[in-house]
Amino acid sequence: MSELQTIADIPKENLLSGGTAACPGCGSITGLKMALLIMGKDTVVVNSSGCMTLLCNYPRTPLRVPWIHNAIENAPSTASGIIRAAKRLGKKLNVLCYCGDGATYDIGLQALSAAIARNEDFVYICYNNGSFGNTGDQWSTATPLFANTTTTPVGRKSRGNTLSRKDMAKIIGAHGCYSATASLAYPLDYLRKVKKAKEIKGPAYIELLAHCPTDWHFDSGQGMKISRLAVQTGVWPLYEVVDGVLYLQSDKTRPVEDFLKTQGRFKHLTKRETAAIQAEVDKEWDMYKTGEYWKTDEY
């Protein structure tokens, strides 16, 4: 596969057609057609229960690559065996995990650590719409803080959400392997950081910022828009971790007041909330800079 420079060098052959059962505007069906573009026909898709678990309507599916759906916690595991009955039976298949953050950050962080401990030759994207969206928007350990969800509701006494996100990208890195975050707003970032996933020799992350208009509470022709100002905000930074090394690739050049506004599950926000959260993607972008994260140059 040549270099991709342009839009123009994207591949043409679209795996995943239109009619599915996604929400109007779902960036996580997006961020799925957009990587089987480079990951090609001769993958397999390993589909978590979540949002994408409704690509299938038995006997059914959008899907022209094979798909296996399972359980919440076990995608790593399942992609493990495909991988060992492809290798027995003398057939190479590219191996895509694709799982929402309650099945990476919380219920399948196991199964995906071990896997990676076991240096499985699979691509792990993570379409990270900051909670258990297919069951009714609840709370997982990748909500923002404050945000408004099911079972972080906003009351007289409750704030929604009171803990920060879990910074699994980092987490990830730190194993060892190949770790990158992206956005759908960027998208030839998006498919390089895919292609250079799919040429790696055993795991690597990718963890993908899934706009989600049901329960982000915003107009479905919006996304892009809203996943451009979480990386100009600071909100969602881009960056990939090679060999436990960070190299920063987008900077914070607007308030995150900016990304907030945009969504009803901030509409509550009183200032010094919002300031709260200001401060906390400042301290976090002050580690980038002064390089307490890993390094922060270009390679």
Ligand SMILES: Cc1ncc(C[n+]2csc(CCOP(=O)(O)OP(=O)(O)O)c2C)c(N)n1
Second form
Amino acid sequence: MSELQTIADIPKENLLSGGTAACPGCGSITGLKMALLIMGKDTVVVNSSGCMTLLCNYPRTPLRVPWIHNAIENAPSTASGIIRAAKRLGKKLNVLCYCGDGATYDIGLQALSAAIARNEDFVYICYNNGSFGNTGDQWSTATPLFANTTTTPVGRKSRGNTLSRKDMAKIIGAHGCYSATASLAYPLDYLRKVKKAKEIKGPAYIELLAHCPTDWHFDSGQGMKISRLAVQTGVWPLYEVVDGVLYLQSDKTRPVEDFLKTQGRFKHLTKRETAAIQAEVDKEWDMYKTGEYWKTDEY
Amino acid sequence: MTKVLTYKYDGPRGAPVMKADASAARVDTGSWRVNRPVIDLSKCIKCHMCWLDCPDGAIYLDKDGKPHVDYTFCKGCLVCANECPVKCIAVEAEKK
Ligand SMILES: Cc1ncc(C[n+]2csc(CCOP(=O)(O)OP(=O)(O)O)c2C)c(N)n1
Ligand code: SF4
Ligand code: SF4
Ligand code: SF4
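Okay, that is the form predicted on its own; can I get the form predicted together with this ligand now?
Zooming out: every chain and molecule, the one shown earlier first.
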């Protein structure tokens, strides 16, 4: 495989067929489709309960590679078992955990942290759609500030989610393993990270912002544009953490409002709330730019 | 076309095991479509962005590298039409 400079360098064998139950314009399934182009045929996909579980509605699967679903909390543990079994059998294979943010940030964090501590050789991609999407858009610790979800509904007494998003790529990076963020609107960057993660002997984590028309409330065709705006406004910085060193790869060139106004989950925002989000993003960027990524006194 | 194998249920205590790869390729999600993307191949520059971005694997490339929409799967999300750099994918209302 060459260095992935252009789309022409991407292997063309699509390992995920159509005919799935995913919503039209779903970013999560797009991310899996793209990742599999790089992961290749010798891959086992391990899934935690979520939207991607419904891809494989018995008796159908859209995948041309093996796939296993165990429970929401233990995809990395299941992956560990597969890695050991393959070793026993003398088989070389890639193990890809493809899990939602609810499974990663909340319910399955313990299993993920433990598998990384054991230095298991797997790729973990968290597709972050900002909520427990499959069960109907409930708040997760990946939900952005002020977002309207079904458990943080906007009403007379509530302004949506009151808590800031947990910084998962940082938490995983602090384990000492490869950790990166990615966006579907920058597919070559995403796929280079997948390639790197695949080649690493040991755990590698990629967090992919996965636009979700259903829960973010936008027209299905706008997803890539919104994912691009997330990067340009600095809401979703692109970076890699390698051996504890942060490599920042994107820049903040537009106001956050450009991103927020594209989605129904933010349509209730007042000027003050938008400014609060801008301040939060600015503060985060100061931290990146001044090289104080690991500073922890705010916790 | 995808070869379809038989399904096996591995015993009452096991989880269901699916042994047919890409068996979902027999499901017609084209019926979801409200809008239809139509590629104008005379303007296409074969950049393959639409092929990469389609969530449903509904765009395939022929041996000359030209993209075609498989309307059996295409859900009409219009990501392809929005992302085509030369805007050669038109949108038509689905007549049905
Ligand atoms: C322990 C446990 N609690 C709750 C559920 C119900 N459940 C199934 S899928 C799901 C949503 C998962 O959300 P996420 O991981 O963000 O993936 P998404 O649905 O967004 O793709 C939940 C809560 C479960 N399967 N197991
Ligand atoms: S709810 Fe969102 S993540 Fe889930 S299938 Fe629909 S678009 Fe994809
Ligand atoms: S409209 Fe959506 S599903 Fe149909 S070909 Fe374009 S990207 Fe694929
Ligand atoms: S995105 Fe447009 S120009 Fe590029 S291959 Fe598709 S139809 Fe052709």
